[in-house]
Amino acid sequence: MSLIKAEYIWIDGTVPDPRLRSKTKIMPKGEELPLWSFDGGSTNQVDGPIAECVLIPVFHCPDPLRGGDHLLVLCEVENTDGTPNRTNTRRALAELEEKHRHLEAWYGLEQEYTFMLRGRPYGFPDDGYPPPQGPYYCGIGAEYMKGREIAEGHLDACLAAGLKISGINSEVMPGQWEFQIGPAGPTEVGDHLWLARYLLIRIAEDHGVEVSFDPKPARGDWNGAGCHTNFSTREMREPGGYAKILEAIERFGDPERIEKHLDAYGRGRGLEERLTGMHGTCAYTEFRFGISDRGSSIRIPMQTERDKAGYFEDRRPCANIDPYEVAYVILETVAG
């Protein structure tokens, strides 16, 4: 009998930003997966003294970190009563995904993140700063890219793993770097950002740096970091379209919706540190769009505003999301 490696990986409840945790299971090459349990108290999920978690598979992908047949188990969490832990927020969006699939929605995800070195980000001296912001975005040169075989591994691994990876770069600042997730549906693009997220902090574990997704992991004159979601239904994508965007933007700006997209975009965890007004920012304290402008709350392409189709970006939503409760927010909102 042939045996395998399938690592159950799932989200915990750590406030304000959850962790992912794994473990490994040894079981028969190709079996079903099975449920698996875990102790929810050492977890941040179960309060009490029944502690115990159930991992609920949904997703799985070769993992090529150990390569061969061995899997990467992406698990859902429930209580032992059946029902989905109070941290499982891919539950919800599967079923509002269902009751609005003929929008066929799609994602992509802009996934900004920052090594870290001994407390300070990749490429800051221990002392002092680096010389300023300039050189750095979607540069080359050791004197200013660090980390660069890290993303570069962790493409390959994405790759291999059978993501929708659909590319990387490198950042504004010292130590920071981009990878992109889609387009891909709703909840898929979750399942694919948190294997992601998991892949990426691996592969740096490996090379002793820690990656944070900080919103603002350098106080002072640097960029901040953040996830840029683009959205579209195939209404937006179809000839004509450029009207459905219009009107779905128009819903974003209600002043409710505002306030309950922040919430999911990382208020209270950083986003108003990010979201000043500078660095590629516009303030939380406002809401506008605009065409090509990356100082907006929401970018309009150029190339959407040229076809008269295609999607929309929300320049929003923080490095630290959960990508399925911001997922769930733009589809309720846009669903009407």
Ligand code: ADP
The other form holds:
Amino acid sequence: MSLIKAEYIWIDGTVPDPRLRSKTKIMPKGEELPLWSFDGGSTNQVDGPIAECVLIPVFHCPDPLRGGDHLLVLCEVENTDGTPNRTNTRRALAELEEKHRHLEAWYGLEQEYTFMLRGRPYGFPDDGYPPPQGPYYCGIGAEYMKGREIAEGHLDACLAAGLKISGINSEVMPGQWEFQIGPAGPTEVGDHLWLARYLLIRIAEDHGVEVSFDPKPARGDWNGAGCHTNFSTREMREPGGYAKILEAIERFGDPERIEKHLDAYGRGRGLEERLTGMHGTCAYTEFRFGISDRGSSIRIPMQTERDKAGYFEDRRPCANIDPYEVAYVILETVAG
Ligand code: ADP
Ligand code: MN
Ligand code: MN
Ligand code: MN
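Given the form predicted alone, state the structure of the form predicted together with this ligand.
Every chain and every other molecule in the complex is listed next, the one we just looked at coming first.
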């Protein structure tokens, strides 16, 4: 009987931003992935004496770091009484997804992030600042680019794992990069994003570099980090879908929905610092949509306007979002 390593991965209860945790289970190859448990008192997931939490495998894929038949196993967290743990936002989304499956909702997430070394963005000197923004976005060359080997290694790892990664690019601030996940369904896009985040942090760890999802990792004239969320339903993608897109955006503009969206997009966790109206953003106090307009809250891509069908991009979500919460609030708004 051959044995494999299954890396059980879950999202913890660290505030304000949860962290990923993982531990390794040795098990016979080909066997069903069993439930497992952990000490929720050490991960901020349980208060009080009964600290055990249960790991429920919900998605697995090949582990590109260990290779062979080894697995990455993403888990939901339950309490011992079988209820979802307070940190488990996936369960509610899975229920909403079931209810609106006929919409065939697709999401594309643009995860921006910043490599950090000794508490400063990778590429910032220990004292002072690097040359100002300009050459870094989609740039090349040893003078300006930092962390490419990690971003490339991450892309290869995601592909080997079978995650729906759709591209990478370097970003406007030095040490800052982006990868895209999607298009994929509501829970699927979140599952793939969390595992892609896991692989990124692990690969960066091997290079002695940290990864920050802080929406505003450097004060001053430096871009923040977002997680632009692209969205469509089947109707929007089909001929005549443009009217459906405008209808959805109108719902997004409802003042009550704006508040709900901002809560899911990172309010109180860096959103206000990032969405200032500068650095390619629309101020969070405003709501505007526009065609090809990167200074709007919601952008309709040029191609969508030309085809009169396609998708739209909500530019407000921050890099540190919980993709399950974001997928939830968008689906709820669009379904009406
Ligand atoms: P940007 O031009 O804003 O930088 P990117 O190319 O980085 O855009 O990301 C666009 C994302 O939108 C990708 O993840 C892509 O998979 C996703 N996407 C493409 N088509 C659709 C669609 N019809 N519905 C939802 N997402 C989509
Ligand atoms: Mn992008
Ligand atoms: Mn970007
Ligand atoms: Mn974008």
